[in-house]
Each structure stands twice: as C-alpha cells, then as structure tokens.
Amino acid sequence: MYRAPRGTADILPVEQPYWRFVEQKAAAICQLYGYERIDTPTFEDTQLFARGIGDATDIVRKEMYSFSGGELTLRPEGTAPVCRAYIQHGMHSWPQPVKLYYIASLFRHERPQAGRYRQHHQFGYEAIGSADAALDGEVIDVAWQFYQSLGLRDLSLQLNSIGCRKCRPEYLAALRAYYEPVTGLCRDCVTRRTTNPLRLLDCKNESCQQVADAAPKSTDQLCPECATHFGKLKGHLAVLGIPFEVNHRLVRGLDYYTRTVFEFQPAEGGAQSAIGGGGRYDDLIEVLGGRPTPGIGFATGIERIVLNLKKQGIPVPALSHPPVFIAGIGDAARDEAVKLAARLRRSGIGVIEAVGGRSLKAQLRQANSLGARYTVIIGEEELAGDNAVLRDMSGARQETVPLGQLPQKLQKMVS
C-alpha cells in the first residue's frame, strides 16, 4: 500500500479549519501593516541558497533537495527567494521599505519531528529597504499581534543582537578562543569550531548546550552602531508593550543574519520547539548581487502553530458546508433534482445531491451526517404536482413548496 513519503503529511478535510484560520489571520494582519503578498517559485537556482544561507550551515550541507544535476533546489527557506525577486524586478525603485509576505511550502531533508516535516509550510514576511530599528520593532510587533489574534498564550519573545560584519569578526575570534580547549563536543560542533563558530551556540546536544551557556556574549562585542541599534530596538519594544528576554545563545540557523535576531517560544519545549523567528539581514541583497540594501524578516511554521492551537484547546471556526441537500426518489424525480440543484447553485446556494438510488430514510441520514440545514425531497407525488417538500433539519418541520418558488425561498432562508 502506498503511503505519503516520510516527513510529509496529508492535510485532511478535518484539519482544514485550522489551516484556513491561520492563513486568514496571517493575511488580515499583513493588510493592517501594509504587507503585500508575493509567491515565488517552488524551486530556485541552488547557488541562491548556497550563497545566501551559507555553505557551512546545516541546511546547505545536509538538508537541501537538489536536482537537475544539482543546479536547482526546492526552496528550504523563504527569505532568499524574496530577496532574489526584489533584485530581479528592480524593487529598489519602489517606495522603501518594500513589505512583502508569503505562505509557502518549504523542503528540508531533516529528521521529522513534532510540527516540523520534510515538506512543511510557512507564513513569512520581509521588510526590505530600511535599517531603522523602529522597523525591527514593527516586524516583531506584526508577529506578536498575529499570535495574539490566533489566541495563543504563554509565548516568550527571545531577543539578541549578533552584530554586523564590522564587529562580528572580533566576537567570532573570542568564540574560537573560548572553544579551543573544550573537549567532549559533539561531532557537528567539532566541525563548527573551525567552519562556523556562531553555530556552536545553537547546538541542541545537551552537553554542548552547557558549554555554550558560559560562552562569550555577542552583546559584549557590539560596535557602537550595533549597540545603539539594539538599544533603540529594546526601547521600541518597551513602547509597544511587548515583553522580551535577551537570550545570548540565540543566533538562528542562517548565516545571512546581522544585528537583530529573535524567536518566539512556547512555554513548553523551549528553543527546540520555537514556533517562529526571524532577524535582520543587512548584507543579503548585496551578497546576492544587488545594491547594498538592509532588510529584516520573520517566518513561522504553520504546522507548529496548528500543534500549539490544539495543545492549548483553542477553538477555530468551522468551514461552511452546503446548507441544502436534495433527496430524489425515482428516476424522474432524480432528473428534476439535478435541474433544481443547478438552479440553486447558479443563484449562489450550496447544494449536495443524493446519489446511488438509496431509500429516503438513508438519504435523510446522509443529510444529517453532512450537516445540511434543509433537505428538499422530490418524489413521484411531488413531481406530479410540480412541488417539493422542504424539510428543516433542525426541527424536522416541513412544508410543500412549488418547485418554481424554491430558489427564492431558500435564498431568504440561508442568507
């Protein structure tokens, strides 16, 4: 028997109310803040991610799905494609900052875990074209208000600044010096010590985490410009009334980040179950071939949001179903039912038709199971009088209505 590939999942109709709820809230919050939707291709030039994310990251080294001789890659993250579109379409000439959002499938060959699959889905947004710390505050506020609108509780905002290309080399040197005599690191961290020391702080191995807790802090090595920027951001968050905790081990998993990095974590699970995060990437547009342009963004996994909605018992609105069921008894009546269904649908009324020639009792059971509000019954007797029986399923009350009057009558009843 065929099954969905490991690390993928079917989103069945019973799950769809959660997904539509999240997507509608995402679109609504973006509209409030002036973000417009962008959809980029599912796959891109491999070098877009290798250069943008960083050759030494786990994503590029181990997790990308590449094909066509390695030239193309299914997108493992959403920021680099948006930045590529910004450059390609000359968005630097648009009013700045350019604010864009997306809802997209992403692909990473990693170990499947709760709320994270090899094919997963993200809601993300980018604000490109301003280095103002106030924009950092707005980007974080959008995420905060989005989670609030969903009803999620007990989320903590973790915040850090990892400096810029001017001050980060000094910090990386301090990290290397600190880690040089350390023994007992995991295999990945032994490699990171040479290739990508910033990632040492992000290791999920328990013994490595203990070492990282005492590592030098990036905020102690910030240049005056980065220190000022971080101070202004914290001031903006205070004005917005958004509580936060400075987390000196927070670096995020992508090399393009500069200065601000942030993450939202649920009360249970900590960093390994972060529900969303983002940061500033002031060098990325230039690395990808554009003119120097600052930017900041955020992304959140929809699977993890749905997981937390269920954990917290947050109800979501049910999706609407056709309110009318048509039961036909006999071949001639079924032909009339088909015509009636077409007329009702063309007048904007959702209809489900009975199929299979079952008894009236069985058809009424089906109408109940589908949640129909009204059932139209057409049999030989009704057909002879050019009528139909209209049954209110909530109280089993029914009346005989001329077929020609049904669309208008139902239009009033279901509106």
The other form holds:
Amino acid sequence: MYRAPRGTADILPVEQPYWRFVEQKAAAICQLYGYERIDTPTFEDTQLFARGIGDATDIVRKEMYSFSGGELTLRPEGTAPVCRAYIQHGMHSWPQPVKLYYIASLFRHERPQAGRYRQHHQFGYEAIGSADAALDGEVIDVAWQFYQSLGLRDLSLQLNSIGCRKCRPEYLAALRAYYEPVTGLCRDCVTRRTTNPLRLLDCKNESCQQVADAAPKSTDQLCPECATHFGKLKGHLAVLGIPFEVNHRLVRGLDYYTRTVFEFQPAEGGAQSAIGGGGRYDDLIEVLGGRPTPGIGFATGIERIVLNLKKQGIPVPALSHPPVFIAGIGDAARDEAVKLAARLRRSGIGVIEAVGGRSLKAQLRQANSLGARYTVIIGEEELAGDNAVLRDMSGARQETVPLGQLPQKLQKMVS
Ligand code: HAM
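What about the form predicted in complex with histidyl-adenosine monophosphate (HAM), after the form predicted alone?
What follows is the whole complex; the chain from before opens it.
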C-alpha cells in the first residue's frame, strides 16, 4: 500500500476549515497593511539558496531537496525567492518599501516529529527597500495582529539584534574567544565553533545551553547605528503596545539576518516550537546580485498554527456545503434531475445529485449525512404532473412544488 512520503501529510476535507480560516485571515491582514501577494516557483537555482541562506546553515548543508544534477532545489524557504524576484523585476524602481506576501509549501529534509515536516506551508511576507526601524515595528505588528485575529493566546515575542557587517565580526571574535576554552560541548557545537559561531547560542543540548546563557551578548557589542536602530524598534513596540522579551540567545537558523531577529513562541513547547520567525536582511539583495537594498520579513508555519488552534480549542468557521440534494427514482426522473441540477447551479445554488440508482431511503440517508438542507425528490408520479417533492431536512416537512418554480423558491430559501 502506498502512503504519503515520510514527513508529508494529506490535508483532508475535515482539516480544510482550519486552513481556509488561516489563509483568509492572512490575506485580510495583508490587505490592511498594504502587502500584495506574490507567488514564486516551487523550485529555484540551488545557488540562490546556497548563497542566500548560507553554506554553513543546516538547511543548506543537510536539508535541501536538489535535483537536475544538483542545479535546482525545491524551495526550503520563501525569502530568497522573493528577493530574487525583486531584483529580476526591477522592483527597486517601484515605490519603496515593496511589500509582498506569500502562502507557499516549503521543503526541508528534516527528521519528522510533531510540528516538523519535510513539506510544510508558510504564510510569509517581506518589506523590501527601507532600513527604518518603524518598518521593523510594522512587520512585527502584522504578525501580532494576525495571531490576534486568529484568536491565538499566550504567544511570547522574543526579540534580539545581531548587529550588522560592521559590528558582527567583533562580536563573533568575542564569542569565539569565550567558547575556545570550553570543553564538553556537543559534536555539533564543536563544528559550529569554527563554521557558524552564532548558532552556538541556540543549541538545543542542555549542557550547551548553560554555556550559551553566560556567553557574550550581541546587544552589548552593537555599533552605534545598530544600537540606535534596536532602541528605536523597542520604542515602536512600546507605542504599539506589543510586549516582548529580549532573548540574547535568539539568532535564527538562516545566515542572511542583520540587526533585528524575532520569533513568536507558544507558552508550552520547547525551543524548537517557534510558531513564526523573521528578521531584517539588509545585505541579502546585494549578496544575490542586486544593488544594496535593506529588507525585513517574517514567516509563520501553517501546520503549527493549526496545531495551536486545536490545542487552544479555538473554533473555526465551517465551510459551506451545497444546500440542495436531488434524489431521483427511475430513469426518466434521473434525466429530469440532471436538468434541474443544471438550472439550480446556473442560478447559483449548490446541488448534489444522487448517483448509483439507490433506493429513496438510501438517497435520503445520503442527503442527511452530507448536511443538505433541502432534498428535491423526483419520482415517476411527480414527473407525470411536472412536479417535484421538496423536503426540508431539518423538520422532515415536505410539499409538492411545480418543477418550473423550484429554482426561484429554493433561491429564496437558501439565501
Ligand atoms: P523559519 O524560522 O525557518 O524562517 O521558518 C518560519 C516558520 O515556518 C517557523 O517558525 C515554523 O513555524 C515553520 N517551519 C519551519 N520549518 C518547518 C518544518 N520543517 N515543519 C513545519 N513548520 C516549519 C524562514 O523560513 C524565513 N524565510 C522567515 C523570514 C521571512 N525571515 C525573513 N522573512
């Protein structure tokens, strides 16, 4: 028996109300803040991710699905593709900042566990073309308002600034010096010490975490410009009334970040359970071959949102089903049922037609289980009089109605 590949999932009809709810809220919030939708291809040149996300990251080293001789890769994230599109379409000549959002599937060859998949979906957005700390505030506010609009409670906003290319080298040197004499680090951290010292700070291993807690803080080593920027952002968040916690160990798993990094964490769940994360990437467009252009963005995993909606018992609106079911008895009735269904659908009424020539009782049972509000029954007797029986499924009341009047009558009843 075939099964969906490990780390992937079917989103069955019963799950769809959650997904539609999240997507609708995402589109609504983007409209409120002036973000327009962009859809980029599912795969890109491998080099876009290798250069954009960083050769030393877990994503690029171990998690990319590459094919065509390694030239192409299923997108593991959405920021580098949007920046590629920004450069390719000359968006620097559009009014700045350019604000774009996406809802897309992403692919990472990770070890599957609760909330961690090999194919997942994100709602993400990017604001490209301004370094203003007010934009950082807005990007965080969008996420905050989005989660509020979903009804999610108890999310904590973790915030940090990891400096820029001017002040980061000095900080990394301090970090290396601090870690150099440390023994007993996990194997990954021993490697990180040379390849990616920032990532030492967010190791999930408990003994490494104790070491990281006492490590030098990036916010103590920011250059004056980065310190001012971080101070302004904290001021904006205060004005917006968004509570946050400065987390010195928050560095994020992608190398393109500069200055602001942030994540939203649900109340329960370890360090791996961020529901969303983002940050500023002021060098990324240049690294990808564009003219120097600052940017900032955020993305949140839809699977993790759905998980938290369920955990918190948040109800989501049901999706609508066709309100009318047509049951037919006999061949002549079936032809009439087909014609009637077409007429009803043309006038905008959703209809499910019985198929399979089952008994009337079986057809009514099906109408019930499909949640139909009305069933139209066409039998030979009704057909002879050009009528149909209209049955109200809630009270099981029924009446005989001329076939010609049904569309008008039903339209009034279902509206
Ligand atoms: P990220 O933190 O790698 O950031 O992913 C964003 C969110 O996607 C995570 O917080 C999580 O909710 C979800 N996610 C990531 N990996 C998985 C997975 N394997 N299974 C389920 N959910 C997952 C980025 O991707 C950046 N592009 C965000 C960004 C936008 N930064 C700036 N702009």
